[in-house]
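Next up: just one chain, as C-alpha coordinates, the form predicted on its own.
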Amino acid sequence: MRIVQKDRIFAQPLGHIEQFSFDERVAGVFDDMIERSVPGYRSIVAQTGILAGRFALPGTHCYDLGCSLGASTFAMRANLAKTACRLVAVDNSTAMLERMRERLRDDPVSVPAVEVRNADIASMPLEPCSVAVLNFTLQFVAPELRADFTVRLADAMVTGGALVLSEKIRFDDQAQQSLHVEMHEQFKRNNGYSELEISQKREALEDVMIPETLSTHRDRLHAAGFSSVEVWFQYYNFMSLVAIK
(Lines of atoms letter the chains of each structure in order from A and count residues from 1; the text may use other names and numbers.)
(Lines give C-alpha, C1' and ligand atoms only; values in the text may rest on other atoms or scores of the structure.)
Protein backbone atom coordinates (compact mmCIF):
# COMPACT_ATOMS: atom_id res chain seq x y z
CA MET A 1 0.00 0.00 0.00
CA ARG A 2 1.40 3.38 -1.05
CA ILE A 3 1.98 5.86 1.79
CA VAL A 4 0.67 9.34 0.95
CA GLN A 5 3.02 12.05 2.17
CA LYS A 6 1.34 15.11 3.66
CA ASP A 7 1.83 18.44 1.89
CA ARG A 8 3.72 20.81 4.21
CA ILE A 9 5.63 22.77 1.56
CA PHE A 10 4.16 26.15 2.53
CA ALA A 11 3.53 25.43 6.22
CA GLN A 12 6.42 27.56 7.51
CA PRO A 13 7.04 31.28 6.78
CA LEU A 14 9.22 31.65 3.71
CA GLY A 15 11.46 34.70 3.43
CA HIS A 16 11.46 34.43 -0.34
CA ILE A 17 8.64 32.66 -2.16
CA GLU A 18 9.85 31.11 -5.39
CA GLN A 19 7.61 30.43 -8.35
CA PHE A 20 5.73 27.16 -8.06
CA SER A 21 7.28 24.29 -9.99
CA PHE A 22 6.61 20.58 -10.26
CA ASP A 23 9.91 19.63 -8.68
CA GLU A 24 10.86 16.73 -6.42
CA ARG A 25 9.32 18.38 -3.35
CA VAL A 26 5.95 18.75 -5.08
CA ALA A 27 6.12 15.29 -6.65
CA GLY A 28 6.63 13.80 -3.20
CA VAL A 29 3.40 15.28 -1.81
CA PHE A 30 1.36 15.75 -4.98
CA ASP A 31 -1.29 13.15 -4.17
CA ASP A 32 -2.13 14.91 -0.92
CA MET A 33 -1.75 18.40 -2.38
CA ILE A 34 -4.15 18.00 -5.26
CA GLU A 35 -6.72 16.05 -3.25
CA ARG A 36 -6.84 18.82 -0.62
CA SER A 37 -6.66 21.70 -3.11
CA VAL A 38 -8.87 20.78 -6.08
CA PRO A 39 -12.58 20.29 -5.37
CA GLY A 40 -13.95 17.18 -7.05
CA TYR A 41 -10.56 15.96 -8.24
CA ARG A 42 -11.21 12.29 -7.53
CA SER A 43 -14.55 12.37 -9.38
CA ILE A 44 -13.02 14.12 -12.37
CA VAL A 45 -10.25 11.53 -12.65
CA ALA A 46 -12.67 8.60 -12.38
CA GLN A 47 -15.01 10.00 -15.02
CA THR A 48 -12.06 10.84 -17.27
CA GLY A 49 -11.39 7.12 -17.51
CA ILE A 50 -15.01 6.38 -18.37
CA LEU A 51 -15.11 9.11 -21.00
CA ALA A 52 -11.89 7.75 -22.52
CA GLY A 53 -13.52 4.35 -22.82
CA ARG A 54 -16.51 5.93 -24.54
CA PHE A 55 -14.55 7.82 -27.22
CA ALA A 56 -11.37 5.78 -27.80
CA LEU A 57 -11.03 4.29 -31.27
CA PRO A 58 -8.77 1.44 -32.41
CA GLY A 59 -5.58 2.46 -34.17
CA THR A 60 -5.46 5.94 -32.63
CA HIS A 61 -3.55 7.58 -29.81
CA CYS A 62 -5.11 8.40 -26.43
CA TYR A 63 -3.16 11.19 -24.74
CA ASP A 64 -2.88 12.21 -21.09
CA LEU A 65 -1.24 15.59 -21.57
CA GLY A 66 0.32 16.91 -18.38
CA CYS A 67 -0.03 13.54 -16.70
CA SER A 68 1.84 14.40 -13.45
CA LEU A 69 1.82 11.16 -11.39
CA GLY A 70 -0.54 9.48 -13.84
CA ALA A 71 -3.89 9.49 -12.04
CA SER A 72 -5.81 10.10 -15.27
CA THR A 73 -3.58 7.70 -17.20
CA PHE A 74 -4.41 4.87 -14.82
CA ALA A 75 -8.12 5.72 -14.95
CA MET A 76 -7.98 5.70 -18.74
CA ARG A 77 -6.01 2.45 -18.84
CA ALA A 78 -8.63 0.70 -16.73
CA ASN A 79 -11.24 1.52 -19.38
CA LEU A 80 -9.21 0.88 -22.54
CA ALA A 81 -8.29 -2.80 -22.21
CA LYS A 82 -10.62 -3.77 -25.07
CA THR A 83 -9.62 -0.95 -27.40
CA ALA A 84 -6.52 -1.35 -29.55
CA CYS A 85 -5.29 2.20 -29.02
CA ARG A 86 -1.94 3.62 -28.00
CA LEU A 87 -1.98 5.24 -24.53
CA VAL A 88 0.58 8.02 -24.18
CA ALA A 89 1.30 9.96 -20.97
CA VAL A 90 3.21 13.23 -21.33
CA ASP A 91 4.73 15.64 -18.83
CA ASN A 92 7.69 18.01 -18.72
CA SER A 93 8.54 17.28 -15.07
CA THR A 94 11.24 14.66 -14.66
CA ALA A 95 10.42 14.30 -10.96
CA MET A 96 6.77 13.55 -11.69
CA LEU A 97 7.56 11.04 -14.43
CA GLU A 98 10.08 9.15 -12.32
CA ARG A 99 7.41 8.51 -9.71
CA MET A 100 4.83 7.68 -12.35
CA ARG A 101 7.11 5.04 -13.87
CA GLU A 102 7.46 3.45 -10.42
CA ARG A 103 3.69 3.24 -10.16
CA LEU A 104 3.42 1.74 -13.63
CA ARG A 105 5.75 -1.06 -12.58
CA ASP A 106 3.42 -1.84 -9.66
CA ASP A 107 0.17 -1.53 -11.63
CA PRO A 108 -1.68 -4.88 -11.87
CA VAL A 109 -3.26 -3.68 -15.13
CA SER A 110 -0.87 -4.12 -18.04
CA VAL A 111 -3.06 -3.54 -21.10
CA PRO A 112 -2.79 -1.26 -22.92
CA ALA A 113 0.87 -0.50 -22.48
CA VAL A 114 1.62 3.08 -21.47
CA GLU A 115 4.21 5.11 -23.32
CA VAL A 116 5.66 7.79 -21.02
CA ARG A 117 7.14 10.87 -22.68
CA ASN A 118 9.10 13.73 -21.14
CA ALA A 119 8.06 16.61 -23.41
CA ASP A 120 6.53 20.07 -23.60
CA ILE A 121 2.95 19.55 -24.73
CA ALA A 122 2.83 23.01 -26.34
CA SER A 123 5.47 22.07 -28.91
CA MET A 124 5.51 18.26 -29.15
CA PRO A 125 4.25 16.57 -32.34
CA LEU A 126 0.72 15.20 -32.02
CA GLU A 127 -0.33 12.04 -33.81
CA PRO A 128 -3.88 11.03 -34.81
CA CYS A 129 -5.84 10.67 -31.59
CA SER A 130 -9.37 9.88 -30.50
CA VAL A 131 -8.98 10.96 -26.86
CA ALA A 132 -6.96 13.74 -25.29
CA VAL A 133 -7.01 14.65 -21.61
CA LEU A 134 -5.87 17.98 -20.20
CA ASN A 135 -6.65 17.74 -16.51
CA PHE A 136 -5.46 21.00 -14.90
CA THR A 137 -2.68 21.36 -17.45
CA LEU A 138 -3.60 24.13 -19.88
CA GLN A 139 -3.64 26.71 -17.08
CA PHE A 140 0.15 26.18 -16.77
CA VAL A 141 0.77 26.74 -20.50
CA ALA A 142 1.72 30.31 -21.40
CA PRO A 143 -1.47 32.12 -22.53
CA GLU A 144 0.05 33.17 -25.84
CA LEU A 145 0.67 29.51 -26.75
CA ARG A 146 -2.77 28.13 -25.89
CA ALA A 147 -4.61 28.95 -29.12
CA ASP A 148 -1.97 27.42 -31.40
CA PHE A 149 -1.71 24.33 -29.21
CA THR A 150 -5.49 23.87 -29.24
CA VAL A 151 -5.58 24.14 -33.03
CA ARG A 152 -2.84 21.52 -33.36
CA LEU A 153 -4.69 19.24 -30.97
CA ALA A 154 -7.96 19.62 -32.86
CA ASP A 155 -6.17 18.98 -36.15
CA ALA A 156 -4.68 15.76 -34.74
CA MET A 157 -8.00 14.51 -33.41
CA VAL A 158 -10.09 12.22 -35.57
CA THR A 159 -13.74 12.97 -36.25
CA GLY A 160 -15.80 11.77 -33.31
CA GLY A 161 -12.87 12.03 -30.89
CA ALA A 162 -13.05 13.97 -27.64
CA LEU A 163 -11.00 16.24 -25.44
CA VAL A 164 -11.52 16.26 -21.66
CA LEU A 165 -10.40 19.66 -20.39
CA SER A 166 -10.39 20.38 -16.66
CA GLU A 167 -9.34 23.80 -15.39
CA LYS A 168 -9.58 26.31 -12.61
CA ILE A 169 -11.56 29.21 -14.08
CA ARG A 170 -12.17 32.86 -13.31
CA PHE A 171 -15.36 34.89 -13.70
CA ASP A 172 -16.00 38.22 -15.41
CA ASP A 173 -18.67 38.95 -12.82
CA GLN A 174 -16.70 40.25 -9.82
CA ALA A 175 -19.31 39.11 -7.31
CA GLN A 176 -19.11 35.56 -8.65
CA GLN A 177 -15.31 35.70 -8.78
CA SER A 178 -15.10 36.79 -5.15
CA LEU A 179 -17.63 34.18 -4.04
CA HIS A 180 -15.90 31.27 -5.77
CA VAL A 181 -12.45 32.29 -4.53
CA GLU A 182 -13.83 32.54 -1.00
CA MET A 183 -15.49 29.13 -1.22
CA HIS A 184 -12.37 27.52 -2.70
CA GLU A 185 -10.22 28.90 0.09
CA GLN A 186 -12.72 27.62 2.65
CA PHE A 187 -12.50 24.22 0.96
CA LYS A 188 -8.75 24.27 1.59
CA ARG A 189 -9.18 25.37 5.20
CA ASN A 190 -11.61 22.52 5.73
CA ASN A 191 -8.91 20.19 4.41
CA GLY A 192 -6.39 21.38 6.98
CA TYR A 193 -4.49 24.13 5.18
CA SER A 194 -3.59 27.17 7.28
CA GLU A 195 -3.97 30.80 6.24
CA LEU A 196 -0.19 30.94 5.83
CA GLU A 197 -0.15 27.93 3.52
CA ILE A 198 -3.01 29.30 1.43
CA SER A 199 -1.46 32.76 1.04
CA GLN A 200 2.09 31.56 0.33
CA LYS A 201 0.96 29.03 -2.25
CA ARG A 202 -1.25 31.68 -3.88
CA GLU A 203 1.80 33.92 -4.24
CA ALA A 204 3.93 31.08 -5.62
CA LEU A 205 1.31 30.32 -8.28
CA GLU A 206 0.51 33.90 -9.20
CA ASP A 207 2.52 34.15 -12.43
CA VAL A 208 2.64 30.40 -13.14
CA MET A 209 -0.98 29.24 -13.17
CA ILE A 210 -3.15 31.66 -15.17
CA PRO A 211 -6.86 30.77 -15.26
CA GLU A 212 -9.28 31.96 -17.91
CA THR A 213 -13.05 32.34 -18.17
CA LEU A 214 -15.28 29.54 -19.36
CA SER A 215 -16.28 31.63 -22.38
CA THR A 216 -12.61 31.97 -23.37
CA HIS A 217 -12.22 28.18 -23.27
CA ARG A 218 -15.40 27.62 -25.27
CA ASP A 219 -14.53 30.20 -27.92
CA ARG A 220 -11.01 28.87 -28.39
CA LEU A 221 -12.19 25.26 -28.70
CA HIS A 222 -14.88 26.13 -31.25
CA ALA A 223 -12.41 28.26 -33.22
CA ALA A 224 -9.94 25.35 -33.28
CA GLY A 225 -12.52 23.04 -34.86
CA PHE A 226 -14.33 21.25 -32.05
CA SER A 227 -18.01 21.01 -33.02
CA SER A 228 -19.50 20.46 -29.56
CA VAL A 229 -18.26 21.89 -26.26
CA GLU A 230 -20.08 21.40 -22.96
CA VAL A 231 -19.36 21.47 -19.24
CA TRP A 232 -20.03 18.14 -17.53
CA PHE A 233 -18.66 19.01 -14.08
CA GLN A 234 -18.25 22.13 -11.96
CA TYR A 235 -17.38 22.59 -8.30
CA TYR A 236 -16.85 26.24 -7.32
CA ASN A 237 -14.23 27.69 -9.70
CA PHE A 238 -13.09 24.30 -11.00
CA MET A 239 -14.76 22.78 -14.04
CA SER A 240 -14.33 20.04 -16.58
CA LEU A 241 -15.74 20.02 -20.09
CA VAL A 242 -15.94 17.66 -23.02
CA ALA A 243 -15.13 18.96 -26.49
CA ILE A 244 -16.10 16.66 -29.38
CA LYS A 245 -14.45 16.91 -32.79
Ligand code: GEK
The other form holds:
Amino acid sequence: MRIVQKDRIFAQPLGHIEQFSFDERVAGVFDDMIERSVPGYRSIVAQTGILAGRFALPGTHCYDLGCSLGASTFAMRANLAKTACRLVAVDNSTAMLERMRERLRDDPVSVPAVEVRNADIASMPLEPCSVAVLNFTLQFVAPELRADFTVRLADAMVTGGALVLSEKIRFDDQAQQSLHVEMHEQFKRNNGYSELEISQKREALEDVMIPETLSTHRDRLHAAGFSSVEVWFQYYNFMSLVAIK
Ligand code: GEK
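The form predicted together with the ligand is what I want next, because the block you gave corresponds to the form predicted on its own; please supply it.
First the chain shown before, then all remaining chains and molecules of the complex.
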Protein backbone atom coordinates (compact mmCIF):
# COMPACT_ATOMS: atom_id res chain seq x y z
CA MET A 1 0.00 0.00 0.00
CA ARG A 2 1.30 3.47 -0.91
CA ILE A 3 1.89 5.84 2.02
CA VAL A 4 0.78 9.36 1.09
CA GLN A 5 3.23 12.00 2.39
CA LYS A 6 1.54 15.12 3.75
CA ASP A 7 2.23 18.42 2.00
CA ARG A 8 3.83 20.79 4.54
CA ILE A 9 6.03 22.67 2.06
CA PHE A 10 4.60 26.10 2.88
CA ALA A 11 3.70 25.40 6.54
CA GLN A 12 6.59 27.35 8.10
CA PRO A 13 7.25 31.06 7.53
CA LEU A 14 9.69 31.37 4.60
CA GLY A 15 11.91 34.47 4.62
CA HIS A 16 12.27 34.40 0.87
CA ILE A 17 9.59 32.69 -1.21
CA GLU A 18 11.09 31.04 -4.26
CA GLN A 19 9.11 30.48 -7.46
CA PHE A 20 7.17 27.22 -7.34
CA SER A 21 8.81 24.35 -9.23
CA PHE A 22 8.03 20.67 -9.65
CA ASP A 23 11.13 19.54 -7.80
CA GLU A 24 11.92 16.59 -5.54
CA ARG A 25 10.05 18.02 -2.56
CA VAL A 26 6.87 18.71 -4.53
CA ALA A 27 7.00 15.33 -6.26
CA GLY A 28 7.30 13.65 -2.84
CA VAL A 29 4.03 15.14 -1.55
CA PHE A 30 2.23 15.65 -4.86
CA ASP A 31 -0.66 13.20 -4.30
CA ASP A 32 -1.63 14.99 -1.10
CA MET A 33 -1.00 18.48 -2.50
CA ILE A 34 -3.19 18.13 -5.59
CA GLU A 35 -5.96 16.27 -3.81
CA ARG A 36 -6.26 18.98 -1.11
CA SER A 37 -5.85 21.87 -3.58
CA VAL A 38 -7.86 21.02 -6.70
CA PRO A 39 -11.61 20.66 -6.20
CA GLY A 40 -12.93 17.56 -7.95
CA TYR A 41 -9.46 16.26 -8.82
CA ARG A 42 -10.30 12.56 -8.36
CA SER A 43 -13.49 12.76 -10.41
CA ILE A 44 -11.70 14.60 -13.19
CA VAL A 45 -8.87 12.06 -13.33
CA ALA A 46 -11.33 9.16 -13.47
CA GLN A 47 -13.22 10.86 -16.30
CA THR A 48 -10.04 11.43 -18.34
CA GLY A 49 -9.72 7.64 -18.38
CA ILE A 50 -13.32 7.13 -19.47
CA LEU A 51 -13.03 9.77 -22.20
CA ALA A 52 -9.78 8.23 -23.43
CA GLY A 53 -11.56 4.87 -23.79
CA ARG A 54 -14.38 6.60 -25.69
CA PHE A 55 -12.21 8.50 -28.21
CA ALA A 56 -9.03 6.40 -28.65
CA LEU A 57 -8.47 5.00 -32.13
CA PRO A 58 -6.18 2.12 -33.10
CA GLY A 59 -2.87 3.10 -34.65
CA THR A 60 -2.82 6.57 -33.06
CA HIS A 61 -1.10 8.08 -30.04
CA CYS A 62 -2.92 8.89 -26.78
CA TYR A 63 -1.09 11.54 -24.80
CA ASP A 64 -1.07 12.48 -21.13
CA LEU A 65 0.72 15.83 -21.36
CA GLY A 66 2.09 17.02 -18.01
CA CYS A 67 1.51 13.62 -16.45
CA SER A 68 3.18 14.31 -13.03
CA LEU A 69 2.90 10.98 -11.17
CA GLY A 70 0.69 9.53 -13.89
CA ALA A 71 -2.77 9.71 -12.31
CA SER A 72 -4.45 10.25 -15.69
CA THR A 73 -2.05 7.93 -17.49
CA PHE A 74 -3.13 5.07 -15.23
CA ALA A 75 -6.81 5.99 -15.57
CA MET A 76 -6.40 6.08 -19.35
CA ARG A 77 -4.47 2.81 -19.44
CA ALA A 78 -7.24 1.01 -17.55
CA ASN A 79 -9.64 2.02 -20.37
CA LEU A 80 -7.38 1.38 -23.35
CA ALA A 81 -6.70 -2.36 -23.08
CA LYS A 82 -8.84 -3.10 -26.15
CA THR A 83 -7.50 -0.31 -28.37
CA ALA A 84 -4.18 -0.80 -30.12
CA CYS A 85 -2.95 2.74 -29.48
CA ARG A 86 0.32 4.13 -28.12
CA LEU A 87 -0.01 5.64 -24.67
CA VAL A 88 2.60 8.34 -24.10
CA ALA A 89 3.05 10.16 -20.77
CA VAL A 90 5.06 13.38 -20.92
CA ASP A 91 6.46 15.71 -18.27
CA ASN A 92 9.50 17.95 -17.97
CA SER A 93 10.07 17.30 -14.24
CA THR A 94 12.70 14.62 -13.69
CA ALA A 95 11.57 14.24 -10.06
CA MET A 96 7.97 13.53 -11.12
CA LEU A 97 9.01 11.09 -13.83
CA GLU A 98 11.28 9.08 -11.53
CA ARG A 99 8.29 8.40 -9.28
CA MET A 100 5.99 7.87 -12.24
CA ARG A 101 8.31 5.14 -13.56
CA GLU A 102 8.29 3.40 -10.14
CA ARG A 103 4.48 3.40 -10.19
CA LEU A 104 4.49 2.05 -13.70
CA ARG A 105 6.56 -0.93 -12.57
CA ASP A 106 3.97 -1.63 -9.83
CA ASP A 107 0.89 -1.15 -12.06
CA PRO A 108 -1.09 -4.42 -12.22
CA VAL A 109 -2.33 -3.39 -15.68
CA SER A 110 0.28 -4.04 -18.37
CA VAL A 111 -1.51 -3.27 -21.64
CA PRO A 112 -1.07 -0.97 -23.44
CA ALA A 113 2.61 -0.27 -22.79
CA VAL A 114 3.26 3.27 -21.54
CA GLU A 115 6.06 5.32 -23.01
CA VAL A 116 7.32 7.89 -20.50
CA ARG A 117 8.99 10.94 -22.05
CA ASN A 118 10.92 13.71 -20.38
CA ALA A 119 10.10 16.63 -22.68
CA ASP A 120 8.71 20.15 -22.83
CA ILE A 121 5.24 19.84 -24.34
CA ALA A 122 5.57 23.30 -25.91
CA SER A 123 8.39 22.14 -28.18
CA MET A 124 8.17 18.34 -28.47
CA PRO A 125 7.07 16.90 -31.83
CA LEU A 126 3.52 15.54 -31.74
CA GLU A 127 2.51 12.41 -33.61
CA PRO A 128 -0.98 11.66 -34.99
CA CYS A 129 -3.18 11.28 -31.92
CA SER A 130 -6.80 10.55 -31.11
CA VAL A 131 -6.68 11.56 -27.40
CA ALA A 132 -4.73 14.24 -25.57
CA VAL A 133 -5.15 14.99 -21.88
CA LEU A 134 -3.87 18.26 -20.45
CA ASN A 135 -4.90 17.87 -16.83
CA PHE A 136 -3.90 21.17 -15.18
CA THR A 137 -0.75 21.51 -17.31
CA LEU A 138 -1.40 24.28 -19.84
CA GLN A 139 -1.67 26.83 -17.02
CA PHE A 140 2.08 26.26 -16.40
CA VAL A 141 3.09 26.83 -20.05
CA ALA A 142 4.13 30.43 -20.83
CA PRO A 143 1.02 32.22 -22.16
CA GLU A 144 2.80 33.38 -25.32
CA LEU A 145 3.49 29.73 -26.27
CA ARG A 146 -0.05 28.43 -25.75
CA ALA A 147 -1.53 29.37 -29.14
CA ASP A 148 1.24 27.75 -31.23
CA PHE A 149 1.17 24.66 -29.04
CA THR A 150 -2.62 24.37 -29.40
CA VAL A 151 -2.38 24.69 -33.18
CA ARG A 152 0.27 21.94 -33.31
CA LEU A 153 -1.90 19.73 -31.12
CA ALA A 154 -4.99 20.29 -33.26
CA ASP A 155 -2.94 19.59 -36.41
CA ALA A 156 -1.65 16.32 -34.92
CA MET A 157 -5.11 15.20 -33.85
CA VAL A 158 -7.11 12.95 -36.16
CA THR A 159 -10.66 13.96 -37.08
CA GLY A 160 -12.99 12.77 -34.32
CA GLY A 161 -10.19 12.83 -31.73
CA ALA A 162 -10.58 14.66 -28.42
CA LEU A 163 -8.60 16.88 -26.12
CA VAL A 164 -9.49 16.91 -22.42
CA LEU A 165 -8.29 20.22 -21.02
CA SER A 166 -8.56 20.86 -17.28
CA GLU A 167 -7.49 24.25 -15.94
CA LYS A 168 -7.87 26.70 -13.12
CA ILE A 169 -9.67 29.65 -14.71
CA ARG A 170 -10.10 33.33 -13.91
CA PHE A 171 -13.12 35.57 -14.48
CA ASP A 172 -13.22 39.03 -16.11
CA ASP A 173 -16.00 40.04 -13.73
CA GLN A 174 -14.19 41.19 -10.59
CA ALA A 175 -17.00 40.24 -8.22
CA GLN A 176 -17.08 36.69 -9.63
CA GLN A 177 -13.29 36.47 -9.55
CA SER A 178 -13.18 37.43 -5.86
CA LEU A 179 -16.06 35.11 -4.99
CA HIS A 180 -14.44 32.10 -6.70
CA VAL A 181 -11.02 32.78 -5.14
CA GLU A 182 -12.74 33.05 -1.75
CA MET A 183 -14.63 29.76 -2.25
CA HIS A 184 -11.45 27.99 -3.36
CA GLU A 185 -9.47 29.30 -0.39
CA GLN A 186 -12.20 28.05 1.94
CA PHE A 187 -11.95 24.66 0.21
CA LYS A 188 -8.21 24.62 1.03
CA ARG A 189 -8.84 25.65 4.64
CA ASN A 190 -11.42 22.88 4.96
CA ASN A 191 -8.71 20.49 3.74
CA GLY A 192 -6.34 21.55 6.50
CA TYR A 193 -4.22 24.25 4.87
CA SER A 194 -3.43 27.24 7.11
CA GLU A 195 -3.65 30.92 6.11
CA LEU A 196 0.16 30.95 5.97
CA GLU A 197 0.31 27.93 3.66
CA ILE A 198 -2.36 29.41 1.39
CA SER A 199 -0.68 32.82 1.13
CA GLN A 200 2.90 31.57 0.74
CA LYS A 201 1.87 29.12 -1.97
CA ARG A 202 -0.14 31.83 -3.74
CA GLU A 203 3.01 33.98 -3.85
CA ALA A 204 5.21 31.10 -5.05
CA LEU A 205 2.78 30.35 -7.90
CA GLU A 206 2.15 33.94 -8.94
CA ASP A 207 4.39 34.08 -12.03
CA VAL A 208 4.44 30.36 -12.69
CA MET A 209 0.78 29.33 -12.97
CA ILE A 210 -1.17 31.74 -15.13
CA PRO A 211 -4.91 31.03 -15.40
CA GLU A 212 -6.97 32.40 -18.27
CA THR A 213 -10.68 32.93 -18.79
CA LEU A 214 -12.91 30.23 -20.22
CA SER A 215 -13.55 32.37 -23.30
CA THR A 216 -9.79 32.66 -23.96
CA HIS A 217 -9.55 28.85 -23.87
CA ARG A 218 -12.60 28.40 -26.09
CA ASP A 219 -11.46 30.97 -28.68
CA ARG A 220 -7.96 29.53 -28.89
CA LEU A 221 -9.26 25.96 -29.29
CA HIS A 222 -11.70 26.96 -32.04
CA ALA A 223 -9.05 29.04 -33.81
CA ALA A 224 -6.67 26.05 -33.71
CA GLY A 225 -9.21 23.82 -35.49
CA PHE A 226 -11.25 22.05 -32.82
CA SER A 227 -14.83 21.91 -34.10
CA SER A 228 -16.64 21.76 -30.75
CA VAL A 229 -15.66 22.76 -27.24
CA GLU A 230 -17.81 22.04 -24.17
CA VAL A 231 -17.18 22.24 -20.45
CA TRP A 232 -18.15 18.94 -18.82
CA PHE A 233 -17.03 19.84 -15.27
CA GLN A 234 -16.74 22.94 -13.15
CA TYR A 235 -16.18 23.34 -9.40
CA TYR A 236 -15.47 26.94 -8.37
CA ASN A 237 -12.63 28.28 -10.56
CA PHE A 238 -11.55 24.83 -11.77
CA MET A 239 -12.99 23.37 -14.95
CA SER A 240 -12.46 20.60 -17.43
CA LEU A 241 -13.58 20.69 -21.05
CA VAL A 242 -13.68 18.37 -24.01
CA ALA A 243 -12.61 19.75 -27.39
CA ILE A 244 -13.43 17.52 -30.36
CA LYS A 245 -11.52 17.84 -33.63
C1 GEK B 1 -2.41 14.92 -12.82
N2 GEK B 1 -1.76 15.94 -14.95
O3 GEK B 1 -2.08 14.43 -11.73
N4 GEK B 1 6.16 20.40 -20.47
C5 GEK B 1 5.94 19.24 -19.81
N6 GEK B 1 5.42 19.19 -18.56
C7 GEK B 1 5.14 20.35 -17.97
C8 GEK B 1 5.36 21.60 -18.59
C9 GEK B 1 5.89 21.59 -19.89
N10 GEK B 1 6.13 22.73 -20.55
N11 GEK B 1 4.99 22.59 -17.73
C12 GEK B 1 4.55 21.98 -16.61
N13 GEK B 1 4.65 20.64 -16.75
C14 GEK B 1 -1.38 15.75 -13.55
C15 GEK B 1 -1.19 17.04 -12.81
S16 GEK B 1 0.49 19.19 -12.52
C17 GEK B 1 -0.76 20.30 -12.10
C18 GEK B 1 -0.38 18.05 -13.56
C19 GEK B 1 -0.58 21.01 -10.82
C20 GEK B 1 4.26 19.61 -15.79
C21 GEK B 1 4.82 19.81 -14.38
O22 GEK B 1 6.13 19.30 -14.25
C23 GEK B 1 3.80 19.07 -13.53
O24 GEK B 1 4.17 17.74 -13.30
C25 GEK B 1 2.51 19.14 -14.37
O26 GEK B 1 2.86 19.67 -15.63
C27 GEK B 1 1.42 20.02 -13.75
O28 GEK B 1 -3.53 14.76 -13.35
O29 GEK B 1 0.38 20.76 -10.10
O30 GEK B 1 -1.53 21.86 -10.50
